[in-house]
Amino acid sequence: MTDLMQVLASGVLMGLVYALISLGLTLIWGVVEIVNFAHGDFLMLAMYLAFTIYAAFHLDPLISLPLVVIALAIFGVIIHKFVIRPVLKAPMLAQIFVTFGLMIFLRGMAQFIWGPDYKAIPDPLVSGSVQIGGVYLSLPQMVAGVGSVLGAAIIAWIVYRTELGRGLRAVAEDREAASLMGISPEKMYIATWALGAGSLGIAGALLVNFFYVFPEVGGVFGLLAFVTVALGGFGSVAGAFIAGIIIGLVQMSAGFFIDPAIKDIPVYLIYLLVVVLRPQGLLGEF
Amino acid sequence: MKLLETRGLTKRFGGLLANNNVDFYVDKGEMVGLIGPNGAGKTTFFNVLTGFYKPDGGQVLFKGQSVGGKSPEWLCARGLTRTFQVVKTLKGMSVLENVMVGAFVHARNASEARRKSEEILRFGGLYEKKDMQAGGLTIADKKRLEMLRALATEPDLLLLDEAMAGLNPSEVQEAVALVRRIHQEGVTIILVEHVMEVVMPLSQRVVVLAGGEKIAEGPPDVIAHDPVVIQAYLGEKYARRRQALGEL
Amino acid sequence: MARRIPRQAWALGLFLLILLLIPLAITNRYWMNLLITTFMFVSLGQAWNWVGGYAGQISFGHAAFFGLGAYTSTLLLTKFGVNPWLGMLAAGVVAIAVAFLIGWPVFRLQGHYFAIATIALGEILRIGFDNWEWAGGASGIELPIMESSFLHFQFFSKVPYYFIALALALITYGITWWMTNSKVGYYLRAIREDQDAARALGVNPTKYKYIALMLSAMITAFVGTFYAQYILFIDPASTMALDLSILISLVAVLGGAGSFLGPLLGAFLLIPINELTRSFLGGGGRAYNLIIYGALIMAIAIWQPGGLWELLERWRKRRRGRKQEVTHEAA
């Protein structure tokens, strides 16, 4: 029964965190037309920025966290202006292969610059763990889980309460409507890159309090992004967070009851039967 | 004698009724035009007709055959396809080889399949461009394209989607003439069409779709003149003045 | 026109000559070792160019299907002593069971759910694969050394398996020809251009799919045999990662995905700098091959989406073009 209980809470907290990976995602997707498939791999980099920083002066992640936002937000829409932007009218192939590409290149230049090994902080801020009834809750995870609802909740204030946001929609809905009205596009490309990898920033700077980071680590939550986004419905927060939470759930009921080596199969099977059978995801619009 | 005809044919989209109980027939050899204000359905029974949708209801007959939710792959092989109101040129491949794609349903090799799309070519006058890519064709030359391209499957049945829409007059002039030479083939033709001007002259019989039903049908010159359907046509021009309006 | 075939085949004749010269020019082991490998990958790149250019279907799971044709093979080798050429065949047998499985939910996927898609299922085989204690799990396994001999698929010199990676290649590019020259290879195209349309003309787009992928998954498999056979040894990470796919289907866009010659000057081209870079700047795990691919794959979506193949084509049209014009100044 504890391990039950055990197996949820974890699984919850790292579903939030999923959720608000996902975020990032749905949004360039919805708005710039473009499946990023390095996305995971911006995560890595947001990761590995936290993890720098906290080597090189000792600042914890938590409180580096504005500065890997910002830095990664830049980043977001430098990769716009550079490798994004020349594909937005190319063929389907030039689209997916861009990115793709980008994956590789940023994969290659993390194990360049920090080597192949895994690297974690070894003293956070918060570390350790509370026991409810039982149950140990790490609170790094808390706080990332916590931190994600919030950031979650500005992206979605962001775009559902300002004006930025209306011009967001209108373009995701429209691009030539918009443009009519006055809204130019390649500003809102450009808030959507910025907003898209800045949420990413909060969640690497989060997760790297108990996460390992290697080059590699974008792989696992780039996909498990794609598959929250698949399960949520596209373009839908709430969705994100429910589908974010199911795989949280999955993945960690998978590795705790069958082999932990195995835990994203079921995770990918998911992905799976939720495009094939229900293509608009649980709570997909269309 | 009836090519094809649908008996009390019904398409839903969850609450909206898109057909509904529509009788509708085309006889061999004739050319019909289908007409009808916006949102008159024309479409969704275009897309059931050639097996894009499955219908809800009713009965779609071709050839005598019960032929209802079968695929457009299908329904090409036994004679009747037809072309798309957004042209759906394949881009990347050359005029030539947009045809083949056609003649490959009877033709048995590469050669035979070549042979037969030069013809049709030069029949519809786009063999001068047969080597330039499909993609970088003007728009009318696409339309004209796309009707050839479906001739090359050998139908007995055509059915054409808005063929003049987006062309200038004399554009549409060369689409008329073209049409008629095609229905001189020998081809059945249904023309659905938004503007009634176009249809009017070239077709022997007039079907009017409105709201999902069929509101009218026979001669053109009598059609024109029916108060119903100048009642559905003015309705949406109205309407559409109305929402000007409200947009002002 | 009629003047430029007997030339093309004059040239083809000529680069079949040479190829089959090679070895006896050839001796050296490193160089025989870039060749055949050179030589797998165009295989593998034109069999992923069935789906993922001529079809217009972008796999990233393609690994999945050598992974099975070498463990296919191996398995059948090493538990129950099946002759490895007979196992190659199973191995293709294999390979068209499991595309014909995945093809039904895939195809209904188009463009970016497809590639994910594709990727999940590559990465559920190899962690599979990782974990299956009874298959060498991610140790993999060590093939038996045997007698060198025709017989046996294994042979002490590498004259042999050159001859068998370039019989592969032809068999391919042949399947490629009869393609390309045929209904099949028209089709194709008109789905990846656009499915609707080709289905008004009477395309049955999952049946040609079907065509295509059973087919590249044979060959796919086949090259995953001679993998096995010639490096003797496997594990699911060099036969199954993501890695290998990405290789795999960078060999055909970098030449030109959906072109003929395409696949061939892609593996020409990246084969040996992937295996230069690799040992000349290898080593300390500094990722270099990464950093190129990406950069390469970049760039290549960015201002060459059509890859090698259209670059060379449109050289060549400026060059009849500019031709034609001093001909015409003359007269």
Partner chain sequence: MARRIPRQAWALGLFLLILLLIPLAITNRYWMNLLITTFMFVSLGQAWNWVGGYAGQISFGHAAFFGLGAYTSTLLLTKFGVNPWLGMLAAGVVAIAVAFLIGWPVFRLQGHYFAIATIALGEILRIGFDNWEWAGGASGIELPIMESSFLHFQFFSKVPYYFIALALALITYGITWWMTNSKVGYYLRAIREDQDAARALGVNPTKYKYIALMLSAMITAFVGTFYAQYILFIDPASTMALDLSILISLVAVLGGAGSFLGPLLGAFLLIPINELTRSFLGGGGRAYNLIIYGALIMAIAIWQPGGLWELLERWRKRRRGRKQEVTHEAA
Contents of the next structure:
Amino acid sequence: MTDLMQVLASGVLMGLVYALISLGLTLIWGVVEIVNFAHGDFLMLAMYLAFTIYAAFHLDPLISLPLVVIALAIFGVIIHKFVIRPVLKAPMLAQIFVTFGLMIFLRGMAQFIWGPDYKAIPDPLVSGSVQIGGVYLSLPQMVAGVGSVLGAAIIAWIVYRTELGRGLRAVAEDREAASLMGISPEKMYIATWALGAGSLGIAGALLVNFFYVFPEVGGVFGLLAFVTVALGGFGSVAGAFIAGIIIGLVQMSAGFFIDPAIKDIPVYLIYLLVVVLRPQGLLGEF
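Right, and the form predicted on its own of this protein, after the form predicted together with the partner chain?
Chain only, nothing else included.
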């Protein structure tokens, strides 16, 4: 029973991280209506940036987290202005090719700059484990889980409780009507990319404390983000959060009951079932 509780607790903690990663993807789809296949590679850049700051200035990722968030938000705005905006009115196939090409470019750039080797923070500020009711939990994962909840809460507050959030939701509902009401869709697109990429800055700075970073790491978390968003519903912030926890629990439980080597198979099976049986997801609305 103790082992099971430990597996479930780890699943929840990782699920919270998955939820935060997925929020950016679902935000961008909900407002801009474009699927960003390079989403996971934005996370990879955030992890590399946190690692580089640590290597150069000996600043722990938890301390450099605000810098990483700001850098990723700026990067998201740049990508929108120079890569995404020119194809917003193009056919969906062109949009897919652009974001897929961006994914390939970012991975190649990362391998050119940082090399193909796995890198890790050798002595993070938080390390070891804590015991809660007989269950041992990784302290870096606990910090990542708490940080993910705080990050998701900030994003949810912005989306549902601020003037900016009302503008985002108005554009997501009907961009033409929003324009007639004086809301600039372009400004909302910029804000969306800043929020979406900034959320990955939070996740990347938290993940690098206990997860290796390498050029292909974005593919690992990018696929899980798509599964999470598909389960929660494209465009749904609440759905992404709930689905992230479900995915984390399924993944860890599969590794415990079946085999760690195939722990992702049930996750992708869920994706296939959702696409076939309920393509709108659990809460398919923004």
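Keep in mind that this is a model prediction, so the values were computed, not measured. Positions refer to the first chain, counted from 1. Rigid core here is just the name for the largest C-alpha set that superposes within 1.5 Å across the two forms.
### Message
I want to check F57: does it shift between these two forms by 2 Å or more at the Cα, with the core superposed?
### Response
The answer is no, as the C-alpha of F57 shifts between these two forms by less than 2 Å after core alignment.
### Query
After the core is overlaid between these two forms, has the C-alpha of G255 moved by 2 angstroms or more?
Result for G255: yes, a 2 Å-plus shift.
### Query
Is A238 among the residues whose Cα moves by 2 Å or more between these two forms after superposition of the rigid core?
Comparing the forms between these two forms, which are aligned on their rigid core, A238 does shift its C-alpha by 2 Å or more.
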